[in-house]
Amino acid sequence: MRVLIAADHGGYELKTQLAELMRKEGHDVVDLGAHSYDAGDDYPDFALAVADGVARGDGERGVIVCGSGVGAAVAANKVRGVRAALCHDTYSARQGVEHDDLNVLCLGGRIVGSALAEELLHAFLGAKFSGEERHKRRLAKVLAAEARLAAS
């Protein structure tokens, strides 16, 4: 799977570990930065790089790591076509894809340890949208709301 990944200073170390893990597991990983630690960088720059790339189809999924993961999720969800969520448990990471067609996972580099982050990543990347009628119906409502907002 082609996965876009990025992080600000708060998630830099964890992003580096997760990118290496995904590569070892055979994923095509595109690292959109930060490429070095910079305490003065800003999470929206990295979150939007991943979100824009996922929206364009440059990658099937995206992973963003910032200090808490909250800012990354807020910023990424401003991009049409992106469904980003902050996940701290494997159920949400898997179910978010299966039911809600989640395409960007947000993590808090200061919140989750590397072992849990790896489990979250595996749950997210291993899941597929169910395509069940109720899930498609609900997703259509979300996409309709997104289109209304874009038109206004």
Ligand code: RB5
Given for the second form:
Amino acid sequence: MRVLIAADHGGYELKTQLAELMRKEGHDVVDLGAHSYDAGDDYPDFALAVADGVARGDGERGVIVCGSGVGAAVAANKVRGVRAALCHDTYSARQGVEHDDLNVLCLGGRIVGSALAEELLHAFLGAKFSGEERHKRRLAKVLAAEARLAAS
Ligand code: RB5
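To test you: the structure above is the form predicted alone. What is the structure of the form predicted in complex with the named molecule?
Now the complete complex, all chains and molecules, led by this one.
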């Protein structure tokens, strides 16, 4: 799978580890930075790079790591077509895709350890939108709200 990944200084280390893992596992990984540790960088720059890329179709899924994962999710969800969520449990990381068509996983590099982060990533990448009628109906309501916002 083609996956876009990025992180600010709060997620830099974890991002490097996850990008390496995905490459080892055969994914086509695009690392959108940060490309070196910079304590003064800003999470929206990296979150929006991934979100814009996913919205354009440059990658099927995105992963953003910041210190808590919160800022990453807030920023990424400003981009039309992006459904980003902070998931620190594997149930949500999997079900977010199956039910809600989650396309961007946000993680907190200061919150989760590396073993859990890898499991979260596997749960997210291994899941597919179920396509069930009730989930499509709910997603259509979310997309209609997104369209309303874009038109306002
Ligand atoms: C950066 O210090 C930190 O605020 C950022 O990585 C993130 O946690 C924001 O949500």
